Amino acid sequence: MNWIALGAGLVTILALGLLLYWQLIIAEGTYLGPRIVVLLYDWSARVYERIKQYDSGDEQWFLGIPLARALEWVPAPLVLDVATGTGRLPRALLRQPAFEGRVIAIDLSRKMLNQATHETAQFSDRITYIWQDAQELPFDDGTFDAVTCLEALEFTPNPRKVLHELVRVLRPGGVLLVTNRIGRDARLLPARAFPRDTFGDVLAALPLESIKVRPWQVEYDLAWAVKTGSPRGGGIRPLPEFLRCPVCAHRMEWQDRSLKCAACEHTYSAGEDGVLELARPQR
């Protein structure tokens, strides 16, 4: 009876640690809230970057160089990075010649939007770094030549709405640069990672057109499109014009190191490290 008392027991562990390594490893805390997947990624902030391995080279290669090609065309274009992290793509993009932008990076960890102001330092005075949630994005429609999410729709509690969002914001013409998770672990990502055959019918769906989903990781599909449309934009305006209160959706206006809604009287400050901090608001 000891004996299968014991097995039980160790059934048990076994199953639970099973569950424990697919919530926590491969899910990464997607299912047990926003909460839990913010928590992890403040808790790797600082090692990010040695966990994943980037290789900045392939990072310009295959990210930065052919996205600013893409944008040439257009004067002194504006781009939104979406759960931007350790500002991955802020890097690839910024270090190209040809790209003459600005950046608007968000992320919900703030510990890693802190990690990203010390990695992309020497472009600051054309990254604004963000702190928010990527499920309803603060920005008036129209308003980025270029919106990217990477590695990150599949630990959003709603990825259709996340990718609803992303093309909102996105100007006619723009550019949307996204992932998709595929492989073995993909499958254990259920209304999560969408099946590689169906994602590119997906983005089909949205407005946009010129999609092009190629393999790009191990790990991801990588998708280009453009939002239909009649190609306008570039040129970059002040945050205060696209921006919108969090909280009512109203305009907001500079006061010292904070944006103030004259609406609902909600103000969002600066951190010491220059993030604006939407997702804090104060009164």
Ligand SMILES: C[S@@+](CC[C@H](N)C(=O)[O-])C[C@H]1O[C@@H](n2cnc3c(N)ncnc32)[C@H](O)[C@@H]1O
Given for the second form:
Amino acid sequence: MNWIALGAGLVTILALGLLLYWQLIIAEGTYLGPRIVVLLYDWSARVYERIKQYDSGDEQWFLGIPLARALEWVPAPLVLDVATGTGRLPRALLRQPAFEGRVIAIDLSRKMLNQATHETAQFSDRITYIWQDAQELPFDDGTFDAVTCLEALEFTPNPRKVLHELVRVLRPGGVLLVTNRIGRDARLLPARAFPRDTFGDVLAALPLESIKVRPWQVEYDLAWAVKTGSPRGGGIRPLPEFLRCPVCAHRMEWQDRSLKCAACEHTYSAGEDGVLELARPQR
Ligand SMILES: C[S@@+](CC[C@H](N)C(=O)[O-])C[C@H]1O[C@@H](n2cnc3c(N)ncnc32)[C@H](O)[C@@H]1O
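Switching from the form predicted on its own: structure of the form predicted in complex with this ligand?
Full assembly next; the chain just shown is listed first.
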């Protein structure tokens, strides 16, 4: 009898261990909600770059150079990087001499953003970091010349909704760059990673053309696409011209280092590291 109880106890502990490994290590908290995802990234922010070991040459070859080329026709492009982490995409892009634009970079982990400000300090006058959820982008439709989202869709509660948001804020003729999780672990991420052979169709259901889904890293495919419609406008503009209050979607104005909403009167400050804290409305 004791042996049976011991065996049952061991099986339960093993099952719990596997469950935790799946939820916290493979899924990185995605089924437990954004708070847990953010908590895990806040905890790992300082060691993230050491874990990932990005190769600067690869980053420029696969991301920075092709994106700068795709934007060559815009004199000073405005780029949005969603779930920027430690600023990997801004870094790869701003290192390109051909790129003379600016990057707005958002993330929901405040500590990842703080780390990003250190990793990209040399480009600080050309990046605006914003603490904000990717699920509701507080920007006007058709704002950005390029929108990027790398290694992040699967950690959001509703990747289709995020994709829709990415395309909404992209302007006609603008470039979308987005990843889809593949490989063994992707099978353990139902309703988060798109089955590999369907990702092109998911993108094709959006107002996108010239869609190319390519193998990229062991765990990710990289998709390039262009938003349909005739290209118009584009380029750098002051933030209040296209940023909306996350609480009421009204326009905002600068007051010292804060943005104030004229309608609901919430203010949003920049932290000491310069990150604009839209996720922390104040009255
Ligand atoms: C694997 S990292 C990728 C970071 C960066 N794009 C890169 O390629 O290095 C995933 C990032 O997504 C962010 N993230 C997860 N859920 C988010 C959400 N709902 N809104 C904004 N960022 C989110 C995390 O905080 C983390 O920085």
